[in-house]
Structure formats: C-alpha cells, structure tokens
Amino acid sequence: MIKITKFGGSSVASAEQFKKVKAIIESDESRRFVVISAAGKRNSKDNKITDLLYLCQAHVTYHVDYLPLFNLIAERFLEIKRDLGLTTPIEDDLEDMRVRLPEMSVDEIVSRGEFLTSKLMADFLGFPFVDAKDIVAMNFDGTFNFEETSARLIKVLEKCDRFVMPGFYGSLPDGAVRVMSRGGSDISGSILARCINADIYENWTDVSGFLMADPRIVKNPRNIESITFSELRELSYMGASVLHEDAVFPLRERNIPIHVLNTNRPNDPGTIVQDNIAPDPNGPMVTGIAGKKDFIAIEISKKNMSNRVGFVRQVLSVLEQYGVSVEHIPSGIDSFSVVVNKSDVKQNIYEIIARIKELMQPDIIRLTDPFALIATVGRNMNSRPGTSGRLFAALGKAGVNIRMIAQGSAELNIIVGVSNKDFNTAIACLYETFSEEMDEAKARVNQ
C-alpha cells in the first residue's frame, strides 16, 4: 500500500509539532511520501510564516527595511533545528534567501515557509529531500500539466523509494516557481497521489475531520465518518472548510480516497471522502449542515413572462456582464428571483438593476434585504422520503421564516434562505433535528 501523507502548517509549526508527525510516519511503513506545508502558528497570538513571507516581500516592494523582519523568519527555522539537533545547512539557505530577497519573485519569496520546513522535516525524518519545482509541473495559465508531473516522479522513484516535498509550489515551463491559491499544500498532495497512484491520501490537519455542523454554533457536533467527494463539494461551498476543495479534483477521477486526520489526536477516526460509499438504508439521512450570510436576491415579475422566450437569459447576461456569480433561481410562473453574493453586487447593484429595467422593462424588481443560505445535505436523502418534511418542520418550531428552498434534481441538498438573524437558530435546531434521527437510525439496528 502506498500512502501520501500531507501535514498542514499547525502540524509543523514547532519542534513538538515535528515530533508528532515523525511518530505518526514511523507508526505505518507506507506512509513513504510526506508534503508539507510551511510552519503555522505555535499558538493563537503567533504568526503563520507564509503571511510573514507576504509581509517580508511587501517591504521589499515599498522600499521598508526588511532584514528585521527576515531575521524574525529566520529564528522560527534556527529555532527548530536547534531544538531538535538536526544538522541540514539551514543556514545557507537563509543567507541565499537574504541576500537575494529584492531580486527574488513573489511566488519564489513566499514559497520558501514549504520549502525551508520541508527541508527540515526531511532532515528529522531521515528522508530524501524533494523540490517541488523539479516534480510538480504547472502551464503558464496556473493548470497542471500531470503527465509532465508523472514522468518527473518516474525519474525520482528510480533514486529512491521515500520522500519528503513541500507543497504549496511547483515550477512553470520556464523554470520560474509559482505558487497555488492559499491552502494549496492540500492540492500538491492530492496531485501526488494521483499521479503516484497511491492507495490512500490522508491529509493531516489541526482537527479530526469533518463536523456535521460549524463548533461555533453546535456545541461538539458530530465527526462525519464517510462523505463522498459531491457532498463535500456541496458542504465546502457554503464554508464547511476543512480541505481545500480544489484538492478533490486530481484525485475523484480515479476514486483515490482522502483520510482527513488530526496530528494531535491520531488516534481518532476522522473522515474518509471517496466517490463510492455503499447506499445505507439504515444510514445517515443527512451527511452534513452548513451555511454562510449575505447574499440577497434581486426579485423580478413581469405579466406573462412563461410565453416570453429568452427573459431570464437576458437578465443573466445582465449580471455576467458585472463579473456577478449567480447562486440560485427560484421561480414562479410570472416571477423569478435571482440570488447572488451581496459582496459580489455591491459596488454596481444599482446598475445592474437600472440596466435589467432598461433592457426587460418589467413590472417590478425588488430587492431583498440580506438573508442566509443554509445547506443539509445527505447521500441518503433522495431514498428516504420525509426529509424536507422534518426540515421544515424544524424550522417552523424554532419560530424561523423560510425565505427560500432550492434543491438539486440530484436531490442531494436541501437549500433554505433565512434572514441573517436567525442563521444559528436554524443550524442548531436542523442539527438537532437529524442527529436525533441519526439516535433513531441506529436504534432501528440495534433492534
């Protein structure tokens, strides 16, 4: 069996930290081939190295000294090696990096938390060091190229057997470094596995999976145990986030399972995603819970608009002209609203809705005030009817008024819009309301 392991920024961001990933590699021979991201924060009040990086390459650009705050990089890396006695030139590293921070790209600059962590993680693993520039290959539109990647890792593999890469990078046509979106480490990983045709990607972070609803709200919700890859895109998009969701992509078409786990508790079962699970009669009617405020919807009606062909696509075309992503669109017969994100709109919301009166001349457009979007979702759902009748029913008892309801012809989510007001009323009394039918589920088994 082969196993990527990618440890997050809070998995390495001291030497304690270090010692914990080195037992979890050390505790499975096939954890071979270790990404790790650059070292997070030690504690609440600290700082994440790759925002000091983005600082460090901002005083560079407005011509502020930035050697102080380079040395304060610098000493989180020194810190590490001191404590744990390890013996990779750190140093020169550093040096280089000093010396040619004013010359060195942004993507180069800010890469340098991966790469100098990794080098160190290497060093304490006993492992080979990799460069992610020499194995992940990006075009110059930011896409990966994977079978340029595969015939680089065909070349390492022939050296040797295990490994140690930083995430987050990889290397253009040209050479130059580029980096990926924030979080990228997730996505350096799951392009490894894929193109290693690994058995099994974990993804070790600061929590034991996913929550069937936000901590914030929920006083200890459940861990997801099993999600596929679609209900995790649906949870991700409205905030559930835990993995990067771009991480998915490289690896769902070959069905390449993600472990999400919890380097400080490893013991605990955290979340599997994969493409297939098994439907459950007896399982979970719902997957997940989740949600996220202000957007608004622009409401338009117009006598006889169902004979009126092209009218919403012509509204639409409104809106892309803005660069507005639109989220929803409940409909009636003359009637149908358009739901966009309040931060996307609000700049030219009042132009856009001059331009849709200009061009549809409708009889009224109207628009809401700010509500919220919240998402059950659930695998099971689409085989076991009265969910949207419990749903609703729920929220009809804690007193909250449905603005919205949308669901996908897959029938895998459920989507309601409340007013920002009651966003954790709703989310607790719809957690409540499928964790006792998750209680009930199993007693039906027990039975």
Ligand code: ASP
Contents of the next structure:
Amino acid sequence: MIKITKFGGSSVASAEQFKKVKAIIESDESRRFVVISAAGKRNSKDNKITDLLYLCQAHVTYHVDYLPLFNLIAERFLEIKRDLGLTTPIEDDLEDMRVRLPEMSVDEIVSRGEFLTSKLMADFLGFPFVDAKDIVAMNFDGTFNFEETSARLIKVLEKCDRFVMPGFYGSLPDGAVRVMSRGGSDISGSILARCINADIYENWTDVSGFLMADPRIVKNPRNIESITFSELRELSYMGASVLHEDAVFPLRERNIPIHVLNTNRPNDPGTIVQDNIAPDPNGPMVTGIAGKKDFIAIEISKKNMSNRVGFVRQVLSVLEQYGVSVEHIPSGIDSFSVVVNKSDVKQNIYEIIARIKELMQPDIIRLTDPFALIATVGRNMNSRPGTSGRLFAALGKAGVNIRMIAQGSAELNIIVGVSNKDFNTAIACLYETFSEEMDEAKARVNQ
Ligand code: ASP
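Okay, that's the form predicted on its own, but what's the structure of the form predicted in complex with the ligand?
Expanding to the full complex; the earlier chain stays at the top.
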C-alpha cells in the first residue's frame, strides 16, 4: 500500500504541530511519501509564511528595506528548529536567500516557505529530503508534464523508499522554479500520487473533511463521509473550499481516492473522495449544500424569439467578446435570462447591454438585482422522486422567494437563485430538511 500524505500550512505551523505530524506518519508504515506546505498561521492573528514572503518580495521591488521582515520570517523557521532540537543547517539556506533576495525571481522567493519547512520536517522524521524542483516537471504554460515527473520519480525511488517533498512548486524546462496557484501544495500531493501510482492520497488539514453545509451558517453541520469527484466539483465550484480544485483532475483520471483528514483530530473519519460509489436508491438524497452570492441576470424578451434560429447564440457571442463566462441560461418561450457573476461584468455591463440592444433589438432587456445561487448536490437524487418536492417545500415554508431554478443534466444538483438577503435562511432550511432525510435514510437501511 502506498499513501501520499500531504500536510497543509496549519499542520506545520509550529513545533507542536510538527509533533502531531510525526505521530501520524509513524502510526502507519505506508505513509512514506510526504508533501509539506509552508508553515501557516499559529493563531488567527498570525501570518502565513507564504504571505510574508510575497510581502518581502514587494519590499525588494519597491526598494524598501526588506531585512526586518526577512529576519522575522527566518526566525519562524529557526524557532521550530530550536524547539525540536534539529540539526539540518537551514541557517546556510537562509543566509544564501538573504544575500540573493534582490536577484531571486518572485517564484523562487515564495517557494522558500515550502522548501525550508520541508527540510525541517525531513530532519524531524528522519526521512530524506527531495527538492520539488527536481521532481515536479512543469511546462512553460504552467501545465504539468506527468511523463517527465514520473521518470524523475523512478530515478529517486531507486535510491530511497521514503522522502519529504515541498509542495506548491516545481520547475520549468529551463530549470527555473515555478510556483502553482495559492494553496497549490494540494496539487503537488495529487501529482505525486498520480505519478507514483499511489493507492490513496491523504490530505491532512485543520478540518475533519467536508461538511454538509457551511459551519458559519449552520451550527455543527454533519460531516460528509464519502463524496464522488463530480459532487465535490459541484460543491467546490459553489464555494465549499477545503481542497484546491485543481488537485482533483490528476487523480480523477486514475480513480485514486483522496482522504481529507484533520491533523488536530486524527481519529475523526474525515471525507473520502472517489468515483466508484454507485448511487444508492435507499441512501440519503443529498450529499451537501453550498452557494455563492452576487450573481446577476440579463433578462431578454423578443416577440417570436422561439422561431428565430441563432438568437441566443448571438447574445452569448457578445458576452464571449467581453470574456464573460455564463453560469446559467434559464429560458421561457420568447424570453431568456443569462446569469453571470456580477464581478465578471462589473466594468462592462452597460457596454454589453448596449451591444446586445444594437445587435438584436430586443423588446425588453433589463438587469436583475444581485442574487445568490444555492446548489443542493447529491448522487442519489438521480431518477428519484421527492428531492425537489422537499427542497421547494422547505424554501416555501421558510418564506424564501425563488428567483431562478436550474438542474444539471446529470441530475446531480438542483440550483436555486434567491435574493442575497435570503442566502443564510435558504441554506439553513435546506440543511435542516436534508439532514432529517438523512436520518430517515439511515433508519431505512437499519430496518
Ligand atoms: N503555501 C502556499 C500558500 O499559502 C501553498 C499551500 O499552502 O498550499 O498558498
């Protein structure tokens, strides 16, 4: 059994957290390949090393004295080293960095958070350290070269059967360090899991997996024990964020499961993400509920529109010209709406409307107030009567007016648009309804 084990920034924020990581690694011999983020926040007022490194780089760019900030960053690493009695000579790396900072690239500077945290972790675990720049091969356009990464890994594995690797960065064909998007250590772990052909990718963080609803809205929501990649994609798109979205794609193709776990509560079951969970006609209807505020709809009507071929396409081509991505297109017979993210059209909305008017001469074109979209997601709702019945009844009972309805073609979700002000009420009442239904499903199974 091969596990890739990735620890996020909060799991490696201090010597105390390092000890938890060590206990987790040592409790399972199959945890031999470890990916580490940069030390994160130790408390809510603290700073992430990566943020400080970006700030340090900005000091260099604007010719502001960067040394006090650099020393603060260095001290975070030196404190962990002292507290754990480690010997790895990170002082040399820090000194090299201090001297070279003005000529280092942004990517190289910010990658040092993962680099140094991983060196300390490798020393603490007694594992070899491998640099991500020598393993994770990236193309100039930022995509990954899986073949080259696998070939490099084979060579490394000839020499060692375990290692610690920094997350968040790799190298370009010319050898330069290149970082991924923020939170990218999740992607590093997933690339490693794919290229090593791991049995499972464990992603250790500071929450016990995915929750059925946002805990800022619902008190103590249920944990999602298992979820498919498609369900996760729907929920993440609508705002549930625990795992970097791009971490899913490399694993999905190989159906390698992801287990999201909590470093601070290692015995919690966490969430398993995998594809081969068949829909269960007796199982709970809903896996999770998530939503996002601030969408707007451009409503368009024109007499006899349903008989004009190409009308919708022409409207969409205007949005395409402005680089706006369309979320939904609810339609009537001679009218339809185009739902877009408010922030995507903020600058150009009146220009877009003028252009549509000029091209299509609609009878009516108007903009709605901003509203929220809420997705109720579940693999078991496919071909099953009753899910939407419960959903709309719950919203009606809570006095929430529904402004739009959409359902994806795979019957994996039901999306409703509600006023921004009704967002929390809607999520809370949907959670309550489908959490009750979950108890009913459990009772059905136990009968
Ligand atoms: N340290 C990087 C960040 O803060 C990458 C990561 O933690 O995954 O975005």
